[in-house]
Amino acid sequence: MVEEEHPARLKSVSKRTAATGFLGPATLVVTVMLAAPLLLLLRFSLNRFDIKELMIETVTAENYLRFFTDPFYLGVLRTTVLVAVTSTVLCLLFGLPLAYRLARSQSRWKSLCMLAIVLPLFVGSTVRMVGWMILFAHGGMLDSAVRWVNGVGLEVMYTPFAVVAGIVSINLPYVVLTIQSAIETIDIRIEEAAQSLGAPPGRQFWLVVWPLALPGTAIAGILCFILAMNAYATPYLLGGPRFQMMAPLLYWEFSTNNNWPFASALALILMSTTLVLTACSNLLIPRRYRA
């Protein structure tokens, strides 16, 4: 018995060694390429900014204190989180039924429906936002249609609703495709067994499909939340100058003010907030359902 286990152990060790040899260099390159810019941002964020000399090398927490003691910047962060959470919830509410219907569909039109979902991804987000601007603008299609119905226009442009609608339109295909792939891995015979035991369709979904699809749904929600937190073109074009979110503010500090130390601090705060909230979202999933 010992002689049989010894070759198996050697074989397992050789497999791990081979895997390490293949993945080790790529992992090292990715780690360095990710860590080096972050360390550079951290070093820049500890510098001081001067209008004449621009960036002065020193070690100070002035940029972080400026952010966390100024109500304006805290309000921008709060707005960014609220928009990201709202967009994520809406994407999940709209995407889950659509993904389930696509995953269980046996129609010959399924491929066409999949193409309709994937097709917007071939168009840049900026181009799509221009389309939303045409729709929401004063005198645009939506405003003209509402004005024709009741004589009063509908001002949607440069509002939080316009920003959330734009973000949802961009992130929804990612959510649908992610959840659909998770549901397709669930054996349909499990649902058929629940149906044969007398469970109605709604009960089948919540007691059978939902727990099994929850890890994939969580991944879709996390992906949507990260994309919404870092959205730039949508709040810039649909929100206007008065609607501030972190990504446009960060770019403005970099390009217009040339305040690289404070912009670096903004970038690290945005990334840290996104990572912390993403990690905390894992606590919402029951332990037995976590992937």
Contents of the next structure:
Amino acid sequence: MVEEEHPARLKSVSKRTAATGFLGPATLVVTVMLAAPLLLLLRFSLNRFDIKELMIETVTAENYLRFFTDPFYLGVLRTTVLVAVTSTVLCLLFGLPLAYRLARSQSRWKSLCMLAIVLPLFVGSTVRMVGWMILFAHGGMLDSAVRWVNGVGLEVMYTPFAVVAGIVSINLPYVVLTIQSAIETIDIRIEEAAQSLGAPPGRQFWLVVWPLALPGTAIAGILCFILAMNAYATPYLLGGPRFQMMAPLLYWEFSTNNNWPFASALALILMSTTLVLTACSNLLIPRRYRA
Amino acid sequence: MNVRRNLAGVLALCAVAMIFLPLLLTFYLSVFDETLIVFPPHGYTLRWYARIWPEFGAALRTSFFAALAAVAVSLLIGVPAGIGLARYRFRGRDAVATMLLAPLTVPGIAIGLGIFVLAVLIEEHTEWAISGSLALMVAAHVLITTPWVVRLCLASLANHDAAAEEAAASLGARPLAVLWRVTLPAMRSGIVAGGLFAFIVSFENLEMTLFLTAPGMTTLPIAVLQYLQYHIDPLVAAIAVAQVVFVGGALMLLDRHVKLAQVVA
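Please supply the coordinates for the form predicted together with its partner chain, as a counterpart to the form predicted on its own shown previously.
Now the full complex is given, and it begins with the chain already shown.
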């Protein structure tokens, strides 16, 4: 008996060492790089800003009070959340059918199509914004085309519509790829079974594929929402100076006003709003379908 | 039913248009012979392409090397983490998994500010000049690239039966041999996808990197943003085209060795 127990225990000890060796470095790096900065932001957000000395060490809630009592800042937060929710809904609406088609495609061009979806990601969001700028700008394509048709131009630049369009186009590749990989793991024979039992395509999709694809779709939606809450370049370039979202506001407080305490508070408010709303989105998914 | 099918088709087309329309317009703009966006242009030229390197060469180099370094480090720590999560069951495993994926859920603009502030604080207390250094930028990028590597490696092993490794071990293969000859080959597509996405995430990151640049060391997205602040001309469009051609070519080459459709899926 003793001889049998010993190797087993030895094995479990070496397994634990192996697991630590495999997971230790990454966990250490991520924990330190993530927790230390966020804890510091929390501390700084309780400090006071002074125009001469910049930051006075103290413990006060005034940065948070300033945010939550000023309609301007609350408006910025509301705009940010509205833009993020709208673009997430649109991304899922457009992305799901495309992802489904890609996942179920047997075409020999599939590889090339996937490549085409990945490619824009490499180009980067800032550079891709230029395309929308030519379309929307004053004297740009849309403006000129509409003016040519009915004599009056169309100003889309610096509107919420332009910002949402920009964010949707930037996030769509991520959404499509995430949902596509989720659908890819669903056994096609399940769909074929539904079909052979007489389900029309609509029912096949909603009763069979959709519940199975829901966890992947939720991940895609959450990813898209977080990216949109965080958007800097799009509101900055397509929204113009008067369209305020949290990320540009935060950077402006930091770089132009040098108000680190308030910028820290903004960072934490943005972060907690994102986390809370992400957690709430889980409630939208019926319990039996949750991952 | 047919209507519903058509609706799905229309939505999929919308998605394609939203992704590719701005890119196509960018291609078109890159040959405009105008210094402002005027439509239609008076003529066409290729001169913008000649100005890419003088204007953005330094930023491109910084972006490229920072991304390469971030990919290398995050593969080095992320691949083992993926294996660890897939192959070991222990108390606190869920907590470790959540922690490793957490950087994906925190807005980059918040982490960026936090890392910058931390660097300044460390600088005040020690002699290390780390704020505005390439090392700090790479370290920060590693934070956001590692979750992608872990996630994709974990996914690639989830579909792979651990029995193959046990069989190799029972046939007398040493643990390192099992790792090298069974586990790693099985997760090849996950590693390639992880490296690819890590590169993308680092190369195009703007929100976090905003806080980490220094005079003479900016990344491409930030250089482009600063450029666009003062002039909207076809030069930026030319960069997009050059990137598409370059990256597209690289991906095609890669596709010969690893089927990208499988990698990304």
